[in-house]
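A lone chain, given as structure tokens: the form predicted on its own.
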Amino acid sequence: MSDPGVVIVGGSLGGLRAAEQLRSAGHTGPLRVIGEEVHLPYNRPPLSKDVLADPGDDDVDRLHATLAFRRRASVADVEFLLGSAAVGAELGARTVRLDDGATLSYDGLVVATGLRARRLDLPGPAAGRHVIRTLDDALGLRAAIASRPSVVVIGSGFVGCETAASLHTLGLAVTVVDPAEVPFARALGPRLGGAVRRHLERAGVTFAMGVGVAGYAGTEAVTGVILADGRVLDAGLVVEAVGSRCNTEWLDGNGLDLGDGVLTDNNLAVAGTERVVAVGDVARFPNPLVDDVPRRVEHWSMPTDTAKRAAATLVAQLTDEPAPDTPFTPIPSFWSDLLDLRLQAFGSPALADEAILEEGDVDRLADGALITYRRSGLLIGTVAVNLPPARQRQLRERFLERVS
């Protein structure tokens, strides 16, 4: 009997880490990674920061080489099918259908299809509207800004504000628009979110908060953004940073819970089927570190953390061994660069009911600040602004002491 083969659908960080962890967990059979992009897995966070802010080399291959993840020797034999998208699956028959009509059979399946940028369905021209999710997105936006001195960024989350800060450093007039009253209100809370807004405003970034977008002005290309209150903001181009959508349509018709990503158990085994696991920000799983509510986590650390547990789970299923019996309790972590601010966080600040300023002054963020987040009195997350690495390690150890 031949070794079982595993198909990994998704060619970004989650797919790469899943392949690595499957090898580490003892899987020796064939591994195939299906990637919709033509590029091997690369680092996405720099797209709205370093790549956008550096008007340098536009050669996509050279730029990709600077962002590509180093592949371990253990996955040298993994087959990457790039430029291919999964468009359907028959989980009962253990097959995946690709957009070129090919059908792949598998013994085990990893769902690592992640997210795509959400687009606004608004009246007006399409030309001049950009998103940032892929390397090609970032290069397309970077090529467009040379002749467009005014930019409107719709969305005041991390991607929106990072993009606004990067474009501001290039000398563009940037306005951030959002129906929310405060940037990062959910992720950081109103106090820190408001402080970040004030910091960016002092640097020259404009905000139009508490108002939605009704449409786009212009004929062949965008010339302005029409706000819900009737104002029109000049815009040579627009960046829509309004969240994301889960890439799960290819799994339709299999009886899975796809209401928000892919529902799994704590071991990342997809609910309602066999020999299928999910990794990364498409996986909706319960984390006992917080509670028993399944949630997706869109932080950079999640593909690596979930891939390790999902690989162990899938290998156990393929070999008829018991599933891992220790709770899977990953600690989310993320960072953001905004002009001269570096925000570093871990835990789940968005789930807190209380935020406490423990160090520094929110009106002097560049000098350093520490905010802790609690739920029902228990420490649940931490955000540090411009604190040294040694202090960061102390904070993480403190968090681990609380949850251990």
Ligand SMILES: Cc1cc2nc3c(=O)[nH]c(=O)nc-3n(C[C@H](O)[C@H](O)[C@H](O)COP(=O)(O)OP(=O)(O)OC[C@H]3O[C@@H](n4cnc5c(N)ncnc54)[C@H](O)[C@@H]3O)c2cc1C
Second form
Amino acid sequence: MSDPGVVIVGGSLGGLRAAEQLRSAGHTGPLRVIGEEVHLPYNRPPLSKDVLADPGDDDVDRLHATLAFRRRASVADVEFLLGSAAVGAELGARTVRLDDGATLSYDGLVVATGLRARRLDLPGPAAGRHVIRTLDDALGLRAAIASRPSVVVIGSGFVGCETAASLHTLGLAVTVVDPAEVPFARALGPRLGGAVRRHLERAGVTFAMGVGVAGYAGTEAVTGVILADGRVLDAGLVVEAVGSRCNTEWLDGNGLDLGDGVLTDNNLAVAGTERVVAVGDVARFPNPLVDDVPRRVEHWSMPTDTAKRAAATLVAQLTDEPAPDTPFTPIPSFWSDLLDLRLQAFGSPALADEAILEEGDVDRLADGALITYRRSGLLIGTVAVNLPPARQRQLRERFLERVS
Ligand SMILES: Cc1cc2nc3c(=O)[nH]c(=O)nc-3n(C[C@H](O)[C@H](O)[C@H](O)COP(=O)(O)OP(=O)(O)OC[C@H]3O[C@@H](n4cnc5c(N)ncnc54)[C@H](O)[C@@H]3O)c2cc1C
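Switch over from the form predicted on its own to the form predicted together with the named molecule, please.
To see the whole picture, the full complex is given below, headed by that same chain.
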């Protein structure tokens, strides 16, 4: 085939890395990236960390410039159609429909549409309720904290606790609410989750755990959060950090398994299609490093890892070459910054049935700690807290050795 054109839907980290990796894998034809956001790809992790903790100036372009990924020479000719959403696709005809009515044809398609923040469907005013997924969300939140409201963060996962910690460093009164008893219980296990909670509490963040939210108080704007047990927490601002939804509706009607993201095989080829691959947060793929169960992995490292394999798969399909035949076994890894704690995880701690404290004291996390996670006795993950980078590299190697 001569000069095949690839359309990438989703203009964030996954879309950018897919474009770069398609060039590396030998695709020299046209590449178009369709991005719903108006911004060129930028880094999301700082949104709940430095961008909130250090408000600075509110010029969107200057802020974007500090977060934007460097555009490599290999993708200088890639066309970005920004502020443009895919609203439908007919995979049999190899076309994608955009929100302005245009139809794009493709020879190969990359699904990189990631996630959007889930919102709570609760009674009460809309004003004062925020989420944090995009640069525009973060700017909206920054503008809203100028009046120094008391803040309730609903959700005690990483984004919720990072947001709470960042707003706390600005001197705001912050309460984290969650029906779960312990923050990060699923991701880190109750022992470390409980220790992180105590660390944040000692710094002054308040937690209301084990209770749900029934609604919002206020008429024009939120003035409080009504808990399921009848208590009302003062809140001039609420951040709903209650997980996410996969952006896959535009693929409806094609017979795909969109039960949780887009189901792919181990090569990131979308199941039941030709010349369609998925990357990043939206891709649900089996990782033999862990087991054979397809899962999505919402970590920053995954768009890069999956884009490399997906590009090799797509280029092979476009050129009628065999698909890669070595197992694709990326190591899940994530980090989180919470006040003076840096957590660094390898593997899949969330799948463990046992957590062992190997180093340190969970009640002195800032001094360093190491927890290993096992499933049926086998090492499945590690979490290091405040250990130096060299030690973290060792842990990654050790993890690889044990699972290989
Ligand atoms: C606040 C925050 C903090 C985080 N912190 C960490 C961290 O500390 N450590 C870590 O490991 N990970 C972290 N992450 C996760 C990490 O940022 C994600 O794993 C990564 O952004 C996933 O990239 P992606 O390109 O797959 O998806 P996304 O970043 O979700 O990008 C998808 C893009 O597709 C666009 N899109 C969606 N639908 C359409 C459509 N129909 N048409 C066109 N475009 C569309 C969206 O607008 C978006 O720009 C954090 C995420 C957030 C939100």
